[in-house]
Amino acid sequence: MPLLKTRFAPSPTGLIHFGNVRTALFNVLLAKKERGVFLLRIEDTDAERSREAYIEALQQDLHWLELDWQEGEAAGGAAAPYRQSQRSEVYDKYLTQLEAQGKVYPCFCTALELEVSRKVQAAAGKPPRYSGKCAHLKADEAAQKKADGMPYTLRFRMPKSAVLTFDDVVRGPQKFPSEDIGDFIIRRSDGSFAFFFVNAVDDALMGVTHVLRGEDHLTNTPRQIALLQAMELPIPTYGHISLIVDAHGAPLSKRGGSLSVQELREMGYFPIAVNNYLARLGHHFVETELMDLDALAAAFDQSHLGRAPARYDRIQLDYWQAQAVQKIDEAQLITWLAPALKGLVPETNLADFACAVRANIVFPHEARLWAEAVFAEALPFSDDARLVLESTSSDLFRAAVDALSEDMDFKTFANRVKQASGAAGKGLFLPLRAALTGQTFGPEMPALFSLISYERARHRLTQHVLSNEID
């Protein structure tokens, strides 16, 4: 039984966005499961618009979501080149093989020619394809006609009252009369090949065994199943999973809210949160705890990927985010914050400050407001610290200020305020909060109030025993 290998295949014209990621991700963990190969192919056939800056961009994107490839760009293989751009003889020699067999013919017609006949076809409901007008074009009448100069498009001719069928390992047995497909480009009048034909010339030399790929492509599988038996190669066994959708039903676009891998890894997502989301949009997994790559691989399961559109839900990807967070160990966590913390908590506070905000962020910008908190001179407050911090009598905070001593724990120092002012409960918490940090909610206050310096939490006590007497 042939090692079973997956691919994913990228056109590198831009970021790579979800709905790429997912495809990447669904082809790892597949691999992983069955201890097969997950394969990067390169498909640049698009000249235009491919750019070399878009390759290596995609390759740091997987590396960071440890979508790691053991064969193809960068890695090498007994199949390379694994890029398009770099493989024309390959697709020349099967080219002239399906030539040889009268299986290609040459196609003169115009780009407008084409669009009419496909309105006439669509007018009379049937659906659009090419009508066959040069597929009986005699030999020299074609030879003539390169001859002029004219240009032209090679098609392959689709197998005559044939039924093209496969069992889709996400939708089940299909089924596609050659008849509704038509012949088709597989050369463009530049030269360039077709998507159809080189993408199912490669998956075969190449040996991937299953590929799992977007919906989208769901009409494009019969076309290659046919030229891959008209030149005798190995057929993959094909899977299309649901498109990823917004919120109102739309594919999911820039527009809708869709992030390249780029964005998500700047605003500082974690690679273990974004699998996660992926890994479950679109497919169903009985475990609902944060799994790493082997987990997620060992409970992935390909009937268990739907058929119904999946929709992107912001919340529920920052809801991973937030399960990331508290699972990091202490010095992923440090290291993530760092660089937003810069220059407002001191390198000797570091680790204990981030312990002490972990269950209160989800991103690193969100530990600014609690560095502020802790170490700024001038306390910004919110509105709701103000209403607090005015409707407070003048005595707890004297009492606060006679309470304090240094060394102290926020436990011995609260019971202290209590006992000389007879505040509790949240008139005792409330505005000791307040003063202290400029907010009414937030960490816990003993880890926040080892941080803050005697000197600080003196001051910002004082200032409101001052500020309420003259009110």
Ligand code: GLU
Given for the second form:
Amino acid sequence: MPLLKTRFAPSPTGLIHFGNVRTALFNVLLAKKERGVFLLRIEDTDAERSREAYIEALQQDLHWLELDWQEGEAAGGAAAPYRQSQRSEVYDKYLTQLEAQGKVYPCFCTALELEVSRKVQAAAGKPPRYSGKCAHLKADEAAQKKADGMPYTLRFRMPKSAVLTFDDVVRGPQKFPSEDIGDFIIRRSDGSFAFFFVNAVDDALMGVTHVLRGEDHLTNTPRQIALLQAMELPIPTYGHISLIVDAHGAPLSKRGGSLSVQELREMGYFPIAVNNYLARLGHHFVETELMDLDALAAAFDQSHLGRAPARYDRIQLDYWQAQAVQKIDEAQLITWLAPALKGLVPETNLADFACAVRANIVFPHEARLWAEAVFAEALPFSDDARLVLESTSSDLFRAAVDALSEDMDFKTFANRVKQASGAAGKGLFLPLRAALTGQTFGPEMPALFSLISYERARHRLTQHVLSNEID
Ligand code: GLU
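Other form of same protein, the form predicted in complex with this ligand, not the form predicted alone:
Now the complete complex, all chains and molecules, led by this one.
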């Protein structure tokens, strides 16, 4: 059995979003599961829109998500180079071979002619495909047009009356009559190569055995298979994964909530949360717990890839984020929280504070509220806390001030206040929480209490004795 090889082949014309990264993830999971290779190829044939900065950014994003590749950009390999912009010689070679076999011909049709032809076909209810006008040009006619400086594209001659078939991993057996496809452009008039051609040549030469990619490429596949057959190159197994749609069923867009990986990272999402969410978007896992990449790969099954559009749901993403926050180890938790707490939490309290608030936060910025609740000089009060404080007798706070002593744990403190004031249950705990933290809910009081210094707790409680007495 040849080594299974999958790949991710992004066009570096923007930051990578949810959809792209899920494609990369599925390819990583398949390669990992089969102990194969995952390859990264940069499809930078669009010189106008491709940017070096995007090539950098996408690698950073993949590394962050731990979607590491063993071959390709920056990793090297036997099929180098892995940037399409550096592979012109390879493409020229195959193009020359196709030309020599008469499988490619120059097309001099203008954009206007093609447009008119498309409209005529559309009006007749036929699939838009090239009419074949230049397919029969004699060699001397074509040579004359070239000599006259007429711009031309190169078209691949689709085999006549053929049926292109393949077994799609996700969608099952596929059939495309060659007549519906027509002869298509493989090199544009400006000399640049079309996607169909370079993408297929590279997959074959780089030894890619499995291509999992977006459903939007499904109709490209018969063209690519025809090309590979013509060049006598190996044909990979294809699987076209369903697109991600928004809540209204429309393709996921920026407005529909699509986020770039960079944005996710900046918002404080954990890579493991993003991976667990994306892996389940269009793939059914029996397992319901948070899994690392190895576990996801072990449970990955191509036959569990769904055909129905995958619906993006931020609530689900945040569910996995919350799971991740609960599961990560303490050191990671602190590293994750530290930047958001700079200047709010003393360095020496960071570890205890992080553990105290873990259960109450999903994102680092949410910990700021609790940092204020513990460490702020002037405690901000929520409306609910104000209501509780206003309706609580001053006696309770007086009892609390008297009960408080240094190095006391919350249980002992609360018991003493209970005995002295007679308050119990909610009537005891809610006012204490409101006075000490400014909130009526939040992390466990014992943990917060042990972080609030004696002086600060005393000050906070005393305030309510005074204000209630003045009333
Ligand atoms: N560069 C193509 C894209 O980003 C790759 C498609 C493929 O995976 O074959 O859509």
